[in-house]
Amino acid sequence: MKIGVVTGSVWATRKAACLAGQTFLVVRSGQEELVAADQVGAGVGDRVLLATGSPAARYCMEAPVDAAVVAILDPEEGYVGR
């Protein structure tokens, strides 16, 4: 799992049937920028928890995704792991 910040969204006029109704967010995690399937209604500026790899696909009903936003994190107060 990774922690990141939502920086934007991706719009697709057409997508695979298994992705119908799915929204996608651009998330920056360190120096990496990912497109992640949003499972929790996150928005720009939110700190989020990302599932990556095959666990991400499980959160998305086995859809072919590499990253999924699975939680919106509380404010950083007390966070030590930078």
Given for the second form:
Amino acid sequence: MKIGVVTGSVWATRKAACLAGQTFLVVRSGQEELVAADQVGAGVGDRVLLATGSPAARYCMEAPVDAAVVAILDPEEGYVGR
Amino acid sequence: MKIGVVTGSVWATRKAACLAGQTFLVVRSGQEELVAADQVGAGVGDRVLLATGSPAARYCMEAPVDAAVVAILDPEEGYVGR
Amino acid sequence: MKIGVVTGSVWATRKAACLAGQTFLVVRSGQEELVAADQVGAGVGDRVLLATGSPAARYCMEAPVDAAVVAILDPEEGYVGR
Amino acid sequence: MKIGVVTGSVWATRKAACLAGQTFLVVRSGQEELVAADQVGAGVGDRVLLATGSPAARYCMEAPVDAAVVAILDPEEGYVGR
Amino acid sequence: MKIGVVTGSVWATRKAACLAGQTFLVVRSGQEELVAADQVGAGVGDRVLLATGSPAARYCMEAPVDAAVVAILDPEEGYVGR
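With the form predicted alone in hand, show me what the form predicted together with a further copy of the same chain looks like.
Next comes the full complex, and the chain you just saw is listed first.
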């Protein structure tokens, strides 16, 4: 899994019907920026753990997503940059 | 998922039979250019959300595709480049 | 999916039994060179659409392949390099 | 699979319920740092073999993880850097 | 699929139980070095075809592996570097 920091969110009125109600967060992981479904309740600034690919979709009830926030890392993890 | 901008489309007369009727859009995401199946109705210039891998194929009824447009992002998302 | 150009083919006498009879093409996509199963009938110089990962395997009857040619792009697509 | 060296672990109080009790190790593989579920009992400094994607999730009873430690490489493998 | 050259093997006494008896080869593919399960009987110096991801796991009876040697390329393939 990747570690990233939530930097924002995206909204889409026109989308696959099965994505209705799904929150999408923008997450920066190293030099990469990606969008992940969130069902854990993460917010901007949180350091999160991302699952990607089919495991992420399965976690989101087989919605067409390929990345999901699966955990919010504890701040005492030695991360002082936020 | 990746965020990209639709830059065009591709056509193929000779293809897997199960791809008949499927629209394929060219999407630029950062430095990368890829082709994604579209069932949302995106057009050139739209900023879209892409799902990749098996979740994209499942969304396209198990067609042999590995990328799909699953949402068109709202323009008020702070994107001013198009 | 990726767009690539067929540059050759590979042959293997010793291989997984389930790959018998499968054609493998070498495809160049940008800076990357990969090998893809072909069931569409592509040849050297054709510009093709590749599906990767599990969707490619499913298309090839669950053979152990992770890339497959799923379409030959029409030449009128504005591609003049070949 | 990738070879990596365990450099630490991460903890998360808020996470997907199905991840309860799962150990997550930070593993450095070349220039890349990733987080992998561990059910083999690896520790800091161990050189490990990582499986990624759906095979890793299946190994972890379909938990939403995309990387797992599946083996600890024997030290006599000629690795003298640790 | 990727083409690579077998450069060695790795051994692990402590591993997932379902990996017992599985041979793991180190394969160099371009700048990348990865470890692949082998059931074809490849040896050091062989030029091989690798399948990755879920198709590789399925080929290995759903073992937690994400890369497998599925073919040994014929030497007459124009490869003179080994």
